[in-house]
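To begin, one chain is listed below as structure tokens, in the form predicted on its own.
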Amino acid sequence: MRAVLCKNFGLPDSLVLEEVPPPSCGPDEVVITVKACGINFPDVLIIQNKYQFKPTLPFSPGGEVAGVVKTAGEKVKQLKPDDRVVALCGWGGLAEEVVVKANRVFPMPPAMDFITASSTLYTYGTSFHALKDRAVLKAGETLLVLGAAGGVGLAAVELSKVMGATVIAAASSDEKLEICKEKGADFTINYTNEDLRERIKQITQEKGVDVVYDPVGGALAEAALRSMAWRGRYLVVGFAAGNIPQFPANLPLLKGCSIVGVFWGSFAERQPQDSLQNFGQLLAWINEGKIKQHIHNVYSLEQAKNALQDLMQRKVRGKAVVKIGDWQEQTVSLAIQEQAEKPKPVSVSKPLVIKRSEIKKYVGQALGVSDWLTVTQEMINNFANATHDYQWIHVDTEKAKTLLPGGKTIAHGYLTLSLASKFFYELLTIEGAATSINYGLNKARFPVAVKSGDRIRMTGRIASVEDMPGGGTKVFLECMMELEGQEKLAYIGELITAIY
């Protein structure tokens, strides 16, 4: 396979592009076969050798991919091969294959491009914790970004426009803060050629602002940190600038604020249950339109070391990506699933009884519409219960209140898709059948959201029957949920269930 190699520590142009032996996994690992990387500060410190992680020469940089599991090692249970996967690897992304711990493979939502999928992961994550857990940003304060044209800057200013916040971007070009506009910013400074201080005491009639998200360090911190309001946060997130702010002590003294670090790799590794919450909420607001990365350009593989250069020489806006192959996109994109028809209400009889020997003359069956269903608060809880999945999302009611549109905590996918069961239930009922057993799922999609109190059915249809070894019967059952009052539908998928 063909792989970036980082032979000596140095800058971009020292990269080679070589053939290297594909890697094998063990078993708590799986192979994935790269689509896209996406490109990360971090990348170009590793290969300067400047970063926290310093894995043994060669190597290959590359810590956030997206593709298709290849092979699974024996203890992996919950990934398979040809399964649509993101993965935060660390390094070794800038290959055909690389190697990774299961643990830090999650799947793909449907809907999600590997383009895209490959540009999340790293912005997001790292912007979402930032705001989220460790400045607890609240909806009405202000937020001053610092570098909000780059990757995680970009990501900062969305985040926090749907959390509440007052944005303020700063960057380096006027062509730089358009962007950062279009991404929702409420004020913008050009620090090229405006005074930092200066405007934000404009911005913010002398009061300061709350937050300060700093990706960038140098000259600009000291300004911005003493540009803060009483009781203020100022994230380090980062130092793109190259060089480590030396802050006065005497600044968080006077203006009582906090100075707080921001190590995302480190939370995820601590706090693995605390990451996947907030990605749960990155994913929804992602299905629900409300964030979209912005992808400043797509690089080949034997252009990756011009991508780390220009992110180096900070010309890129958002994310920059590698793709790796030739390949097509074929996944339903998130638009055109949100286009779907609502499904008509058939009138058939509930249930629809069939014999369990002629059910292959009804593929292609409309089995009606199913009765309106009420997804309640304790349905929520009751699934969190089950599956051990306390996301505030799903159960903390007062947070939601805050952090949340409407404030209605939100549904996991699964227990939607749960739901389907019972309303085939309602809808069908096959006559000589001992048992049956849901066997499995297959393009299963959630284009919105479902959220507590929120009333949802379903149109069912027999998609197509296959015989099974021992005598069983496969039934394929195509369904599409419906929220009352909501031009969207809330799932598309099949249902498969084994008859015997």
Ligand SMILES: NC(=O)c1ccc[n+]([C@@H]2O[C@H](COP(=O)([O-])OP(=O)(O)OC[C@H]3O[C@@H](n4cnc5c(N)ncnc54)[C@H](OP(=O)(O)O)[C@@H]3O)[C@@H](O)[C@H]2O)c1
Given for the second form:
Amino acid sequence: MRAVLCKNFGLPDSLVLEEVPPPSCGPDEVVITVKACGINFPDVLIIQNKYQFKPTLPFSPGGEVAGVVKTAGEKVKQLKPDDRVVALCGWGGLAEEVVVKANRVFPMPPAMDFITASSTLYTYGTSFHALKDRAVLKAGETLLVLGAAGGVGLAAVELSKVMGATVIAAASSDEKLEICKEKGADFTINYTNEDLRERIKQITQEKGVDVVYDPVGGALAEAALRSMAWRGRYLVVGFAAGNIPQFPANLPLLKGCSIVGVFWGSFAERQPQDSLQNFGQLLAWINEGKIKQHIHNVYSLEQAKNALQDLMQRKVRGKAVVKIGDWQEQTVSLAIQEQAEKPKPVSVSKPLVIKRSEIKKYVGQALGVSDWLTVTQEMINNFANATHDYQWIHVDTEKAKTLLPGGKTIAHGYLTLSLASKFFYELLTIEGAATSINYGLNKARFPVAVKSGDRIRMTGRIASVEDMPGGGTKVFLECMMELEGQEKLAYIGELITAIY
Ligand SMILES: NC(=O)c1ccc[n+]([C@@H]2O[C@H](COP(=O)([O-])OP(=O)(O)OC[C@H]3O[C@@H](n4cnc5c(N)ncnc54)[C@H](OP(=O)(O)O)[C@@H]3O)[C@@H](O)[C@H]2O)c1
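Form predicted on its own already given; the form predicted in complex with this ligand follows:
Now the complete complex, all chains and molecules, led by this one.
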């Protein structure tokens, strides 16, 4: 197999790509065929022998991977070959195969792709532990994030917004701060050309910030500590700038504030249950679309050293990921992916009226096209009220004007999806059905966002029909929602309706 090797400690340039024997696993380990390896700051430290863990030479860097289990040791019960997994391997990930202790390997969320999965655990895991367990961040508090467009920094921006904080993102360039704004930052500070303390005073009206999230260290650290509010918490996360800050002890005394250490790896080892609970919450937010990794660039294994170089040279925004092997992502909705383009209109009566007893004859039957429907801000607000999901991209029209492309809020994907029922009533009548229950969703994709004021319409197809125990009939209805003026569809999915 091919592996990126660190044969002598040094800078990324000294790494080599070589053929090495494939690894085999012990009884409580698994061998993973690596599909993607997320690049994190410790990767650049470990190859220079500057990290707390010191593998013996030669070794492959790469601490976080997504891939497929190739073999599992005899004591491993929860994992088997072909399982899609994510793993925290420490090092060894920049190779076609890696061997990992089974307790550091987790099932990959089904809807996630390998690139995203390989760059999720470490950053969100660290930042959530820091904000929730160490800072005990509360809704309404103000948080300053240094290095806010970096891996853990951007995760902290996103998570603290979900947790209800006001976020000040600070980074070295306007380009980096743009990404922070997209992720919800309320205020930004470019510390290359703005005075950190003065800007914080201005933004917080002299009060200071409640929490500082610092993965950078160096010269900014003391200025940030001096900008804290009474009873604030200063999170010591990392020292990407290279030097470890030395704080005058009078500062925490005068501000009644705490300097709090964050060591996520140790937390996960010492408190595995708490760490798993954190992952459960993060997964829920990922599935709800509340947080999503920003991928800066995908590199090949041959380009792995460039990924590490880019990270060291502060070029990366969000995450750099190395894709290993020539693979195509197989998403769960592959079957409907081919139809992501606008369907050809068919002419059938509207609604198409069919007898319940004859429904099986109609498998494959295309439905007509509904009338256009305008998705208004009022509908979007009502949806937010009904679901309690008030993400600003949906409801904050003023912020949308400055931050979103086109200046308009975006309808929740599930709002678009929920309109399928309305359109189906328009397109299909099943005679002889006492009632129908929409109880399942087989596939759902939202290729293009629907903005407030956009017009959508739907067509569909009876995809398949199954008998149910108790006399019901399960009808699989494929639906495609078209957005006026767009080639790509707003929604493609398959709904399951039970009729009785
Ligand atoms: N305590 C823990 O449990 C824990 C867990 C994970 C990571 N960490 C630490 O957190 C830090 C950040 O990790 P990461 O993976 O998020 O790294 P990253 O993506 O490279 O982000 C680091 C950020 O630091 C800033 N920076 C300032 N001076 C820098 C320099 N000389 N070289 C590189 N970056 C510099 C950069 O932002 P600007 O250009 O905007 O200044 C950069 O975006 C590292 O020190 C890492 O070891 C700690």
